[in-house]
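Just one chain follows, in the form predicted alone, and it is written as structure tokens.
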Amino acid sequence: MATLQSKSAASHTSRWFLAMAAGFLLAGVAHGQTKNSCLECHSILTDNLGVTEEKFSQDIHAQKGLTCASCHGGDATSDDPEVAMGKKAGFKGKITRAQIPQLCGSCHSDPAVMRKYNPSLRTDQLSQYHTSIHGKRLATGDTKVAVCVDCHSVHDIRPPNDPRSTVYPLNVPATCSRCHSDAERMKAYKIPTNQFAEYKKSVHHQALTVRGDLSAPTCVTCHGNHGATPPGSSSVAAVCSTCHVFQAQLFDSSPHKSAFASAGLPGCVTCHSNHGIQHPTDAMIGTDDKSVCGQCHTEGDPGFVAANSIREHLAQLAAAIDRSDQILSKAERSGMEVSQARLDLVQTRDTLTKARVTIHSVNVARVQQDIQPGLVAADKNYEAGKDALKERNYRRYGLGLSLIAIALVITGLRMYLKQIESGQDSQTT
């Protein structure tokens, strides 16, 4: 009996300790979870006032430990509306569009604050915004222009390297188009609304979405992001040259530089367009219906002659490369070794690519200087293909003779064996 009582007491003591431990654990968890009365209410609201805990948890600010009160003020730990949204707690309530840049900048322009959260993040975004067309218009009282939340979202702001972010490279064009493709919104500014539609047909959009090249140009590459400024005709070439360096250098040394300037034409977009830039081809050069040169040059003028001459040189090298490629392919299908010639042909194609860049100099002699080594190399590649086919034919001829000789030997042996067998049969009879 005593033994049973002692076991019962021990069991009771164990359950008590387990209950106490569970209580301390739950208390610790409850203490670690900061109360947020803002989300408790706004998670059940709809439209612009609705913010769920799941949505806010995805926000970079929430992940860094900031709360609703960090932007809106107030005391999110209180259930009493008079306290939670009281003036003593610094409650700001609804933040107007005009106030948003300065509110965001109160942290993002403070190096001491940003050092605690992300030391690598730049702190000049607000000063850049003030120099932008958006910022300048906002300063005049135009609240329809883009502010921080229009591009970055509001309560679910994600870092730019997050594919779900509105400013992730793949998403930037669509983000900008939310305003710039809205005809009603752009009517007052007299801005075209076809930029995004044109961009989707461009070589830049293809590189971004098809090839997955996140460094391909988007809206902000050319127009800037926080310091968004529409480039004028005089600055377009400077914008393009940040990527297309060699083309810009050749253009600067070309007769087009001064001719375009005197005519008030922008350098690059005159031939290549702006938002709807197509993949450049040799067909753009020359004076036929598909070319861009014929838009300005007429038959007989120096530019007309130069355009046709450059087109002919490019076509000559392209044809030589195709001829070499065909004969090498034929040799490969025959089982011949032409790997070195194939490698040389790749380098010959590089020569053609270089010549296609050099056309921006509009200098026939300079283009021909690039074309000539390519023609020599292409002829060498073609001869390598011919030699490979000759070797193939020689081997086939030798193999044919060898097969004939083997067949004759086999035939002779069979005849000899038959003769021996007939001799043995005659001796037996």
Partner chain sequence: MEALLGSGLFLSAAAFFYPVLRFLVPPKEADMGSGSVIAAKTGDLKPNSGKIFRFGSRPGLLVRTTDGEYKAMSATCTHLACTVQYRDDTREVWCACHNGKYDVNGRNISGPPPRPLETFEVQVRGDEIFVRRRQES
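Alternative state: the form predicted together with the partner chain, after the form predicted alone:
For this one, just the chain is written down, with no partner chains and no other molecules.
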């Protein structure tokens, strides 16, 4: 292990040296061949015109050898502003918002160009953007909508796997919310601005930030990134089912599928909501106030009966698991080894999870099929707990007997000592 560590440490440092050497070399070449007069002024300028060398050096494009002129045109070798930013040098000046997608796309949509830098990068961003609500509105002349730089930032664009990037999974929700939580900005579009606030309460946000699960869905997972569009009621289920496969399959096979469709209800989110999606509880099913079934089903219809029945089954298994858990905890507290039973209980819990998935079929018989083995397993766990407690009592019983034997010996010895010592005393006196 030790040698492994030192080896990797060694290779790490040597890689560092290589990277640094390469950096110096590149910098030297860049300085030697192409001088950048842009930064001489723009690094001192403030506000929109200011770009420091430090900032631009963070940009993936700068690191790949692109310069200011690559986007803005002009001649960076000239010290004369008239020449450097002259028409002759092809200077484009500030790129207007309406022009930005086309400009970025001039490279990013060209596989031949992209292959030189990153052959695995997709080249469909621009065409996707044209299909997005942002792209469509931009086409109608609305320049307030998001263009490339609004999400990817500008002059310090980092690749999406860089944790400092604005489009790194952890940063995506905040990036989108910069506009979408701005009530003033969204007023014209008549769309709500509470999505980010809701999302922050959701189980997905929890998974993303607390557990650091980068695969947890952010805004773009459901809405798309370059092709961002509000999903219509038919596409919602398709989005959710990329991860929640079984739930989707069961739902599709259930009578809800056609019922929801004819009522114009958008699948999953009808019960689970969308941005503020919570960890579901058993209380969601049933017919009381907290449940969702009661929103459509009323007393007497078959769905009402089924909802209550499913709820009861889930509660029954949950209670059985709870009972087993309690007796095992009791055994543990008295020092018994029940790791095996604990392990089995985890598997029993899995059957409950499975049943909770099966409820999406809204079929009582199918749910029962999952509950039944769970109940049997929970009973077994309970028996294991009972056995452990029996074993504990057996130990205490054995201990009691041994202590009696020990007490007998001690009293016997005391009496014996008294006897011989009284004899000895009488001898000495």
